[in-house]
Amino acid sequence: MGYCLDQAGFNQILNEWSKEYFVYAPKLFKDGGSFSDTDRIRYGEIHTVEEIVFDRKSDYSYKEILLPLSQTLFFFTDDMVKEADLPKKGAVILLRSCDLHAVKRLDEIYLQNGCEDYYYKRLRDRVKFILIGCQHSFENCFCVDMGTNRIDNYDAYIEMKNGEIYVDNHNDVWKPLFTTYSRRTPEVIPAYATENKTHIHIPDGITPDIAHSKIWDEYDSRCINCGRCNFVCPTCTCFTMQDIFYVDNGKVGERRRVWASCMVDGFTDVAGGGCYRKKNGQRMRFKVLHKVYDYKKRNGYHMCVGCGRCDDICPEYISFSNSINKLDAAIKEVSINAVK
């Protein structure tokens, strides 16, 4: 069995929820675009189901809530060392198929791959989540081929239809919350894309000499190594640390995470002066690699989820998708070759 509310009931359910959580959920940023006069969307905190945006994909993922932009770790003096505190409350975060499933790539780097990352694990053990349905495939989506369109394994569902919201829930705890402020409906069903516009071709295996292919020659010219792809990437990991000295006291400060990115200048900079990507190729062939081999060959399944995000933010119109397909067009050519 489902439930069934109106707006009203849910947002009772929201103004419970942030007794414990802060909720977040795409919403809309008026004026927030890339140009004047443009909107953006992405994920903010959020009090009634009115300022969730149901049918349009988010710009940015939820991925900042997890791991934040830049988070100070702890503070220090010359002889005293205090660790940061955590947030109030836990969060409740509404997110797509495919950022669930870029959750358990981030679980699967900072949680399983040989230690876990203390400050990554106190926030997620204190987040729940809520998927929301996808009724039709956005621009650029590929999730269907990359299989991560449909999951299972969420503490609630919620979809929007005809003013009302449809919820199947998993978490036993909220149980009693929902048959207060809703009625019982027939069992409520996921909504998935089914079908994509872009398709994308994966190879089944990698030849060594790919790494000189001239394919990635284009992308120095392309690509102007701003990073957007990464930033708005729901499973790109990577930080850097920043120590802040305060100005007052220059023995006082705090250590700070802060996003890195494979795609621009200093990432792979290295003691006296060396740089192992210079190239915005090389950067582009790294990526690509990374999300479709390597982490694959490690892990057992792909990095990308296929959310689409990187084609959309790339200003010079860089697709990520064909940049897989022409590797695989690429390989194959190669195989062509050598049988030849």
Second form
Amino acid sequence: MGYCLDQAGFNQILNEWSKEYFVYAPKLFKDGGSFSDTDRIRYGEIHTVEEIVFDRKSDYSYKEILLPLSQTLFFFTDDMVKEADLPKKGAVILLRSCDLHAVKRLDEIYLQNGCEDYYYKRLRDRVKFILIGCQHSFENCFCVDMGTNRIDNYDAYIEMKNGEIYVDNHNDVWKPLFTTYSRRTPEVIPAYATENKTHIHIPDGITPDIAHSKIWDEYDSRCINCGRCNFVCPTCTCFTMQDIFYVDNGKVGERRRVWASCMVDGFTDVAGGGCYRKKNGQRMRFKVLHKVYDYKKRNGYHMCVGCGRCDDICPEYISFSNSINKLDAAIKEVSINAVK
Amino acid sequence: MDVNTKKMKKNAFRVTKHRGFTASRIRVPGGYLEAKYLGMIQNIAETYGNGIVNITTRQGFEIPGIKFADMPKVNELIQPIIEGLDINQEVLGQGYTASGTRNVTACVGNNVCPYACYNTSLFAKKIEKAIFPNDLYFKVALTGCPNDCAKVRMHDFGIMGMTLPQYDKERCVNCGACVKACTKKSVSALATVNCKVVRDAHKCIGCGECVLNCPTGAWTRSHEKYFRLTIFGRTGKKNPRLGEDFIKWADEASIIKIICNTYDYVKNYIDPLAPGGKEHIGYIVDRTGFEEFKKWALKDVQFPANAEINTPIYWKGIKY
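Shown: the form predicted alone; wanted: the form predicted in complex with the partner chain:
The complete assembly is shown below, putting the previous chain first.
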């Protein structure tokens, strides 16, 4: 059901929601960029609609709410363990179509890939999603080619137009709220990007032989293995564990899980001093093929959702979409070599 | 030919080795100017000079080969440049009214450079507005970060940008990028403790490498801009030396106040017999003692709460 609200009306709803939820949206962090006098757009708690950044892509995704960068799972001392408390409230997350498609990937990994992940599930169960419309594509987006530009399994859809907020609500629990605070009830159809400037083509004939292609070699020197591409990615789900003992009292400690990156040193280190992917080109190969090849073999659809954040943030101007587009040539290269 | 060379020099025209020919000196605060002024400079060089423009070591332009008689005409042509660069000018239309204090120089700063911790061009302009048309021999330079590309330690006042790194440990994934960058490129102020990062505030020079290298935004810059102020570095004949740290974590206002106070100090203590009325401030400080300088310099200066004052200061350098 569609609603049109003024900003004050929507802020009333945010206020009502705040009793039960933290509301997260892309917002501007002044001076939060890497360089001086630059800002950052990333997810943070919002209290008013004015705080939401509608006209730019967030540098980092919504992922950090479901999967905190550093999450304490439990505390331990002697023979006792105490689980870390859950956040006091659930979460409402405002996100774009690509990101909502990415939630499916997170769920796949944490809920369907073997046993359910307890720590993910208890956060996930209390989350509602509000889709932000995309009136146009942003730089480096390739959602259209990935088929992630549209989605309809949202709790609500939101769009800002001429200072008014248009909502399509799918959540019956919220119906009275929207009815109370809306001015009109027009039909609201989600806006979505129908065209991107960036195009990708994922070839069908990828085989494991592609690992032997020379296309990966250039990344040995171009890539600096900083991991930004992984950290901004809405579908990267890898983590590592930290068991630490407090400095002041070594008998007490905590277990945390923190994001890990397949580009950063240490990711493939194993006992005995081995390291499976030493070169940055090998790491790039692993990442690219995981996003557009082997994840699909297991789950039936590609992992990458085409948000383009990895391209946006790479300090070395390495384009992930361009690396996908090199796969065709790589297939030919390795098949010719195989014939030889 | 009857020319008052003292007045001429103050008017930013040089006495050159070629009798009867001068060079016009155009200063560009912070080395930052709109390209349209380059055409005006070209016009002066081709109309009244010998067609050559020298880019000076202090980010100015020197136009040689100008006849003494043409100085008033050159001043007319310079006027839009003086106004466009917002130079303090006591008498309109007659060129520069002071040249003893040298052009305030700056590296390119955060208009362009990723390392820079502030807008060097803007701060250079602020200092220009505060200290000109003083004619005493002062050299001020600004650099965006402790890399010191502007070589500010060779100046009377060297201003080096700093940021106070802010750490959000909830965003830290222990990738090690900041610790590695700080150790390899900076001063090893960071250490890993229990998979999080601890910063040694005393060691930290505020270069921002941790922020630049952090892939998750766990490290960010402070909203406030901070500066290291180095003093009384100099080149020259007797005792060239690098400037020493005076204030760490200073702000813009305190730096401008200290420089202005130093003009009062120099007016009071300069050697009245100094050749050409020109004496490096450092030699005056050598004579009065550092404590006397400090008393004058810090008068009514308000520092940020975290500012550190380095005192007393001893300079090194080569003594001939």
